[in-house]
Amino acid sequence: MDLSLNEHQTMLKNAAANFMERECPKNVLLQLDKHETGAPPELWHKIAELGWLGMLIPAQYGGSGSSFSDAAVLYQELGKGPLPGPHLSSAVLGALTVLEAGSEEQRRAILPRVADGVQVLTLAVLEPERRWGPDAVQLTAARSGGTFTLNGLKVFVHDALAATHFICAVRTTPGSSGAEGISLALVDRSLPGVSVRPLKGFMGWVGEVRFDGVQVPESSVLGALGGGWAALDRAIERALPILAAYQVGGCEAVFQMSVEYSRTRIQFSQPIGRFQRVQDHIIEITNAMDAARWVTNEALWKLDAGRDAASSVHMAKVVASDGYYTACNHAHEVHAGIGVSWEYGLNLHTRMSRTLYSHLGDPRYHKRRMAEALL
């Protein structure tokens, strides 16, 4: 397994570090961090320009069809800022969604517009009950015709004020229980009877979407009926892969804020990287740094390289979710007091440690799916 980089990805790595610095400084994040969508109208652009909207859509459906390691650098970058905005969602979650769910006429509508940033994809999954599995999809669509109504509640939807259409997770089959007889339904936010309040908090860019009699044609059901868990599922494990890349960027910027400011800070007179309790707090967040890394870059090569990567990919969302968390812990340790300050910058990471931490289920849920796999 070579985790090197090859000469394309240097090349990204480096286009993707110097957007962020020239474009994305301290202060712009920061503004961003106040930002109902986190991706400003001028700022998708400039993104979707550079191709990184598409960058795991097939060339036939107008992206650019790289590796799934190339996508993992360029996410390492972003996650760096951290860089919010519906990317992770439209992008990558809801592209590969529709190119597992999707008929060729569906993605060939879909997917251009996604690449070009014009449609913004995100997932509606979670209900109240907040639990991730196929059991706790409840939301029904009642058939009539050629068309579904939809009545109910989807929750702790990422990026929901930023999509423009909605893939719902809902029941199509009256009585049926588990993955069986759920379907993705493609919503238009812009129908009649949708509406999407923000929900406040220390997580950031999640709302709740409710659905009040919205009528949404059979044709825009993503395939088959009843199969969209499955589908789902082959999208979410290609996913995860590079929300932990975006993660393990988060660590590294964390890491050098906390090594920066251990040179710099001068206590007794003395820099306080010297004291033996914050070098404890570095090495842990070294650590939790480095396994993220690592078990992020195996399920990358296995999902490239055509191998079984199931165990793989839930355990690099186990680790990336608590390392990134833990990280920003030992990050505020060290730096104490001007940690929590705003403009210091600290807790944009702190506050997407715990946006992500059960972003498409929590670390307990993907320790009972990797023990799945390896069973």
Given for the second form:
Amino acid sequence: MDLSLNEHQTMLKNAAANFMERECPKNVLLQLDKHETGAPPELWHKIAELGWLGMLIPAQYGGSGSSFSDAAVLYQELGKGPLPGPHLSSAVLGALTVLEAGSEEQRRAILPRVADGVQVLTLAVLEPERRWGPDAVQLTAARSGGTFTLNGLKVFVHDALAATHFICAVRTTPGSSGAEGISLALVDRSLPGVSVRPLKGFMGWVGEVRFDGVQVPESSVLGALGGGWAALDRAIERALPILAAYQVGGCEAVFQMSVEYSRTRIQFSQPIGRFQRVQDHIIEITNAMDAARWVTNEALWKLDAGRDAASSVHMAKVVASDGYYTACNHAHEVHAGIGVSWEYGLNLHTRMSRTLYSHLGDPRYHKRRMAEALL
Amino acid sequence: MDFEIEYSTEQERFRAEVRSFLEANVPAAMVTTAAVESYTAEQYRMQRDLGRKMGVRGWLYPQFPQEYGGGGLDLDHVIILDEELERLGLHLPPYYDSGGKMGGPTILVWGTEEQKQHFLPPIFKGEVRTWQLLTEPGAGSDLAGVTTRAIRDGDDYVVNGQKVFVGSNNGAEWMWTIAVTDPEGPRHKNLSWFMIDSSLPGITMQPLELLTASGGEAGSASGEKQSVFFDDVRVPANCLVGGENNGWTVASTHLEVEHGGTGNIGRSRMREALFEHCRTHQLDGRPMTEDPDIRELLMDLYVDTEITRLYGLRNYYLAYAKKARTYEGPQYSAHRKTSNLKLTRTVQQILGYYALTTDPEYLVGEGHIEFMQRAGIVGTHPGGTIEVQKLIMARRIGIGSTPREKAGDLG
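Switch from the form predicted alone to the form predicted together with its partner chain and print that structure.
After this comes the whole thing, all chains and molecules, with the earlier chain placed first.
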């Protein structure tokens, strides 16, 4: 047993931490908070040049073919910002979905461009009045000759405004339900009939995508017709611990902020960290962070070692989503007034923790998936 | 014991009078939605107009004595006013008036006769709007640690310092604040309260960008919060209320009101909006209210909000029936804050992303739900953190020692 980072991972962690410190200090993160996509082109190009968008893409498709554990080291550092932008949507969820679902030809065509950051992918799955799962997919793709025509609405699509292409879950078998009859269509955002708009509120970079008579060629369907959900589910199971690592990074940042504040904020002539009620909040943050960290680390190891990871990856999403949410709540109680001021920066994490809580299914959904694996 | 409010013929007559008055004087455009960011100057002007009209009738601060501009009304009538305003989504007063709500009762208990005659009628008749200014950058939970100074110089006090998390937008005529009047004096014996005309030279304001401006306190929404700077502001000496260096004693009345001691009979609009949404919307092709998970989550939320309501109702009764109180105010405050924060997650479990959006196509309860997601966080600190409320409860219950503190005097 060895639970430490290896030399390569330590170097990657330091490089990512240095990048965040240099390129994304707090004032930049606050600017990004108000940016339409969270990823201005110059920043996105820097991330692509570092090879970070190709980590999970095998070398033959233009990436570096790193392990899940390696990629998670990077994402944990990005989560500390938190650095917004479509990196998770495109380079993790998008790339893994193309790898799982796409034909060899599609992989060769798409993945190098994802690794270069030229093509930006995101999943478009959820629809109005639906919860995460195959029944969320109702949007129809009617076939006529070699063309599919898409009509319908996708909501709460992460990074919808940053994406150049949507991996849209559609029903290609009329009258099908559940996981059967779902296909994944790669839809160029610039096609006629595609319209995208941001959805505002206490969440970040989430949008609505409307498909109004959008015509895509049959070759845009990733892999086998009707087998889309199974491939998507396999891809998501591999992506979940990376997302969880990003949430662990978020926990670490609010932990650091809270500990620092407990030492420097003086009330009643002493640092507030001397008060047990304040200590209790920081202990809860610590526990949320470490629970998420170790559940996530083990899930990553299982993926990399080729072990059965089904219950672990879903558990990582459960514990990290709840943990990040919980950590932010306690951090707000440590900080009180200053914590809710925009300039302080804690709000960036709070909003991210809410946004990611429902992403790809909330903890209840993933507990059901754990039960399927364990019972 | 009887929880049913029995309305007498006289009360029903009063209700009819209030209702027809409000129907005639509350334009629909006055009522703010949950999205306080859209609160307009025009809405504020309408709310002030209504306040003045209510003030003339003694309905703005109905429970306060008529001789000072209040209504001299008993609990039976105050309940009717509360209920009728609540029906329209308004509160007493119908605009953010923290300095009036907390400074008013404080002046009534601690002011000289001359001060009561001078300060109370404009507040109670709605002629002025008043903000409270307590918190400073270095003094939050530790209110006694404020450093804003008010130093006597001839017939004036000269005020210097900074207050934060103040008020809302559209300004206020008066400012109700606490400052150090004896820089050499011992802690708790160096403070005094002032009612300050906000048009005095040397007062400037700067808006703060927060997660939400309104903390979800019972009362009207506030659009934003301000930093207020005092730079050699000369305040007439007769604006000091409750005795020089006696401010910590005087604060007990102010804080009792702020800590929930006067209670609340309001309903939970957030809960009504959520239940209504679940009754009228589907999830995965069947009514939301048929889903076992959602049913359980809704009942979790119902239990917590009912306890909040009952604590508020109890405190409302105790305050207006002038019954003995100890820890009840901070208990209400602590429970409300704790459960509102906890329930943000319950609501997101029920609604998913719908809980988070203000988009007109997808928002729930006209935006009350998304607002609650933010207000549940922000609301944990105004008027004292949960930790401070627990500390006060412990002192008043007598945990570990005989009770060390009494509830503040509400007059």
